[in-house]
Every structure is written in C-alpha cells, then in structure tokens.
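As structure tokens, one chain now follows by itself in the form predicted on its own.
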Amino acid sequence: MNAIRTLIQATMGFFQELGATALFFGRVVRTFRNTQDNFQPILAQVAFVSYRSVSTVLFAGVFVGAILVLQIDLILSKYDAEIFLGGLNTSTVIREVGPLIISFLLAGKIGAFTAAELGTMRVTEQIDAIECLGTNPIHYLVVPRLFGIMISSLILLFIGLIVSVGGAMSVAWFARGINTVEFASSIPKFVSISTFGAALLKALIYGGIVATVSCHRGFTASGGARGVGQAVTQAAIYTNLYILFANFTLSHILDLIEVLANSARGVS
C-alpha cells in the first residue's frame, strides 16, 4: 500500500509540476508578445549559451558519432550490409541521438546555471527589487533566457550533427576501411528533408523544456541557499523526465504523420 501511495503521489507531483511549468511558459509568451525591445537581450543570450556550450557539443558529437558507427557496424557486418552503415548511422543521429544529446547537455550545463542564477536572484530579493522599480522581471530576466536557450538548441544541433557525422566518417574510414564516398552513398536512402525537419522540431521542443523548467524553478525558488540547491536539483530531474516523455510522445506522432504521408503518396 505504501508503494502504491508513493507511486500515486509521484505521478500527481509529475503532472502538477508539468501544469505549473506550462502555465509559466504561457505567461512568458504573453509577456514576450506584449513587450518590445526583446531582440538584443535574446541575441545576447543566444551568443552566451552557444559560446558556453559549443565546446561540449563538439567533444560529445565526435564521440557519439564514433561510438554509434562502431556499434552499428558490428551488426551490419554479420549480414554483409556494411554498405548501409552511413545511412543508418546518420539517420540515427539526426532522428534521435542528436536532439537528445544536445538537450541533455543544455540541461546539465545551461539549465542548472539558469536555475541557480534566477534562484539566487529570488532568494536575495533582487527580483523583488526589480519589481519595486516598476520593471517586469519576466520581461527583463526570463524572456531573454528562455528564448535564447531555445534558439541556441537549434544552432547547437546543427553543429553537433555536422561534427557527429564527420566523426563517424573518420572512424569508419580508419577503423573499418569504409571510405567517405561509400559511407555517404547510402545517406540519401535513409535521410530526407522531413528527417531534418523532425530533428529541428525535437530540438526546439526539448530546448523549450530545458529553458522553461530551469527558468520556472529558479524564478520560484525560496528558502535561501538550500532552496536554490533544491531548485537546481528539481530543474535537472524534471527536465530529464519531461524530455524523455516528450521524446516518446513526439516520436510516435512523427512516425504516424510519416506513415499517413506515405499512404497518401501511394494513393495518389
């Protein structure tokens, strides 16, 4: 009974936090629509987030591509199907691994920093002081950070995909003797414009989850230094849970759309 009660409480807490985060996101969007002079602060945040994350993305991208190409090659070599290595590896990176890795890196590096930064401002009453001066703290503090992280996720995804595919090509060449032309020849069979579109959509949604959860937890933090630590921990936990939940849901939706589109083309 205790286990069931704990499970029910955890599930309710998950969806309560999800609802509070969604309401917070709506509040930020309304503030963005009703205010001006947002371009420069958002651009500054895009530069800040991209600069702080690009080295990690480059490092992770190379090794993700290298690991995937070795693992996929182990399976394909059993069936003499190594000609499809480039296409399968690239499709896997673009469809799933790339957007997920980028979002997890953003959550660990930028999300935690944002939650801690806003949480510190809240518990030291800096946000209250901004409100006393007649400035909307959502407009001044949250809008640039939230949209900056979302836009940066697309930029970092593009960089990560290039590096990952390049790393996979290099490893396939040196470790498996598959040259670049042979590796790239099967990519068009598995990758299309819709594949890139799905990856961009996932990166944008996952980046929005990272930005919204971290800003929400930091903006609503309380209880001094301990409260800031709890806000950072909760931001990390809920971000990863929501990303996995969104990935499961979005993958099924995109697969259904692709099936319907293929059926429509077959009918026509």
The other form holds:
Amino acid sequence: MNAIRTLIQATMGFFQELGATALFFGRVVRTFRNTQDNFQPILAQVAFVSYRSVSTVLFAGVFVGAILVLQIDLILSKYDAEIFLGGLNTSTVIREVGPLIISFLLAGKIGAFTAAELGTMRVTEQIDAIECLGTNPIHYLVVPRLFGIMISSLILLFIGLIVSVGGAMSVAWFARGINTVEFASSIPKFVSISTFGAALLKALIYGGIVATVSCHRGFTASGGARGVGQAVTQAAIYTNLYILFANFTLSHILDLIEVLANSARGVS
Amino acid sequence: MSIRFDRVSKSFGTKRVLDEVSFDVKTGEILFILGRSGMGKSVTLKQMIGLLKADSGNIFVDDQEVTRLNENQLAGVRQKCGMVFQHPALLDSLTVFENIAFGLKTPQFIKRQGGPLPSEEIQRRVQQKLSLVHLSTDVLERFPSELSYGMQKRVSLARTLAPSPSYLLFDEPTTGLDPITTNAINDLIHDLSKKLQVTSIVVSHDMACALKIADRVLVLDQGKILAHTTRAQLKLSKEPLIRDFLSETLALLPPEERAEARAEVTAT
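Now the other one: the form predicted in complex with its partner chain, given that the block above is the form predicted on its own.
All chains and molecules follow, beginning with the one already shown.
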C-alpha cells in the first residue's frame, strides 16, 4: 500500500510541478509581450550561453557521431548493408540523439548555473531589491535567460550536428574504410527537410524546458544556501524528466504527422 | 502623507505572525519596529510595498490602499518607498556605480521624471548619494565582492537613496556588522532621515539602537502590538518582554552610562 501511495504522490508531484512550470512560462511570455528593450539582453544571453557551451558541444558531438557510427555499422554489417551507414547515422543524430544530447548538455552546464544564479539572487534578496527599485525582475532577469537559452539551443544543435556528422565520417573512413562520398551518398535517402524541421522543433522545445525549469526553480528558491542547493538539484531532475517525457510525446506526434503526410502523398 | 496599517493579519501555514495589527507612521519620524526573531517585523515591512500580501486588513501608503494594487501600481508605491534589505542585496554582476544608478534608469523612475536623465546628471546623483553615505568615489568602478560587508551596506543605502524616496524602510540594517560599523550605520540612518526629511521605518531587535535614534518605538510580540510609544515612555514600560530587552541592552553599556540608565529605568 505504501509503495502505491508513494507512486501516486510522486506522479501528482510531477504533474503539479509541470503545471507550476507551465504557468511560470506563461508569465514570462506575457512579460515579454508587454515590455520593450528585450532584444539586446537576449542577444547578450545568446552569446554568453553559446560561448560557454560550445566547447562541450564540440567535444560531445564528435564522440556521439563516432560511437553511433561504430554501433550502427556493427548491425548493418550483419546484413551487408553498410551502404546505408551514412544515412542511418545522420538521420539518428538529427532526429533523436542531437537534440537530446544538446538539451542534456545545456541542462548540466547552463540550467544548473541559471538555477544557482537566480536562487542565490532570490535568497540574498537581490530579486526583491530589483522589484523595489521599480523593475520587473521577470523582465530584467528571466526573459533574457529564457529566450537566450532557447535560441542558443538551436545554434548549438547546428554546431553539434556538423561536428557529429564530421566525427562519424572520420571514424567510418579510418575504422571501416568507408570514404566520405560513400558515407554521404545514402544521406538523402534518410534525411529530408522535414527531418531538420523536426530536429529544430525538438531543440527549441527542449531548450525551452531547460530554460523554464531552471529559471522557475531558481526564481522561487527559498531557505538560504540549502534552498539554492535544492533548487539546483530539482532543476536538474525535473529538466531531465520533462525532456524525456517531451521526447516520447514529440517523437510519436512527429511520426504520426510523417505517416499522415506520406499517405496523403500516396493518395494524391 | 503617511503610512497606516489597519487591522492587518498575516499567517504562514498555521503560524499567525500578525493578528489584526493597526498603527500609523507620522511624516518625518523614525519609527522603530522591535521584537524577537520570527515575530513578523520584516513581514510588516514587506507588506508595505507589496512584496508580501496581507491575509486581511488594509495598508495605506499616502492614501493608496496597497493590498488592492496590481503589480504596475505597486511599482509606483515602491518608487516612494526605498527599502534597505537585511543583506546588502547588491547586484553582483554590476559595479558600484551601476548598482547605485540602477534605480535612476528604471521605467517607473523615467516616467516619474518625465524622461530619462542625462548621463552627466546620473553621474552627479550617484556621486552625491555616495558622499551621503561617507564613501569616496574610488569605489565606483569596483564590484560588490571587492568591498567589505559594511561598505556594501553603505552602497546599498546609497542605491536606495538615489531615486529620492519619501520613505526609507530598513530591514535589520545592522545585522552582521561589528559594533563600530553598527554605530556608524545607526548614525547614518538618523542623520539621513533628518537631513533629507524622509520618514523612516527601521525593523530591528537592537534596543540600544532604538533608544538612540527612534522617535517612536513599536514592539511586536506573538502577532500583537505590545507597545507603540516614544523611546522615553518605552523605558518606563512594565511589560516583561520590554524589561528583558532593556536589561539586556543596559548590560552592554559602559559602566557609567549603565548606572545612569539603570537608575532611570528602575525609578519607574
């Protein structure tokens, strides 16, 4: 009975937190729409987030591409289908692995930093001080961070995909003797404009999740240093859970859309 | 022009920190709100500017009913009430100059002024406020982390003074300071209040400070007002808690002053 009760409480907690985060996101969007002079701070955040994360993305991107190409080749070689290695690898990276890895890296590097920064500002009354001086703290602190992280996730995805495919090509060539032309020849069979569209949509949504959850947890932190620590931990846990939940839902929806589009094309 | 509390109540969970509290603050006076920790002193202060909402009752700032104002209207009230927080609450990423100038660039201030201030005027005002808190212009380009805690408190006071508020609210202004700096801050509060002719409300548990600079003292305990009187009358109080506060304070005085003060208190 206790296990069931705990499970119900955990599920309710998950959805309560999801609701609170969604309301916070709505508040930030309303503030963005009702205020001016947002462009420059957002741009500064884009530069800051991208600069801080690019080295990690480059490093992770190369290895993700390399690992995937080895794993996929292992399976394809059983069926003498190595010809499809480039297409399958690139498609997997663009559709699933790229947006997921970028969002997890962002959650670890920028999400934790944002939650800690805002949490510290909250418990040391800096946010109250901003409010008292006649500035909306959502406008001053959260709007630039939220949209900055979302836009950065697109830029980092683009960089990550390039290095990942580059890494995969290099490993395919050196470890499996598949040259660049062979590798690239199967890509158009598996990758289309809609694949890129899906990847961009996922990166934007996952980036939004990282930004909203970390800003929300930091902004509502309380209870001194311990409260900031809890905010960072919760931001990390909830971000990862929501991204996995969103990935599952989005993948199904996008697959469904693709099936419907294909069947419509077939009918016409 | 005054601040008035009318039967204000506030609870946190099951704990009732304010129970139908009513009092007013006269223009130009220094009101000290005294009480033990957790007795609702800071809550009282934060409710005046809408950082916390009262559960019931009315709070008037210059005849504006604070509890019924929306966020935009509250920003106007906050412009009139400069708040000095328990922590210096300076923005870490900004220099001393930028911190003090912060309140001179907010939309509310610009609206009140009828337009943005020229940069030379901002520079002049920042330097003027810095000299009011007895700091030299050498600190202007430094970051808060490069200053001592006492200096940060002074910069925080200068930042609060910059938009020329009508009311100054001090939340535990001397917490964490050594006795010499505490005295200096207390003198500063007194001198600034009189020099700038602003109404000041100081929340503290420092009876010695109250006896030194307060015009009137309000003692809060268990959600109720235990005393609301002048400092001379406070010394005559027979309330056990106030007697305890007084005897603790007397113990800290130098021997000759202690004998004099004890004679004054025991004469009652």
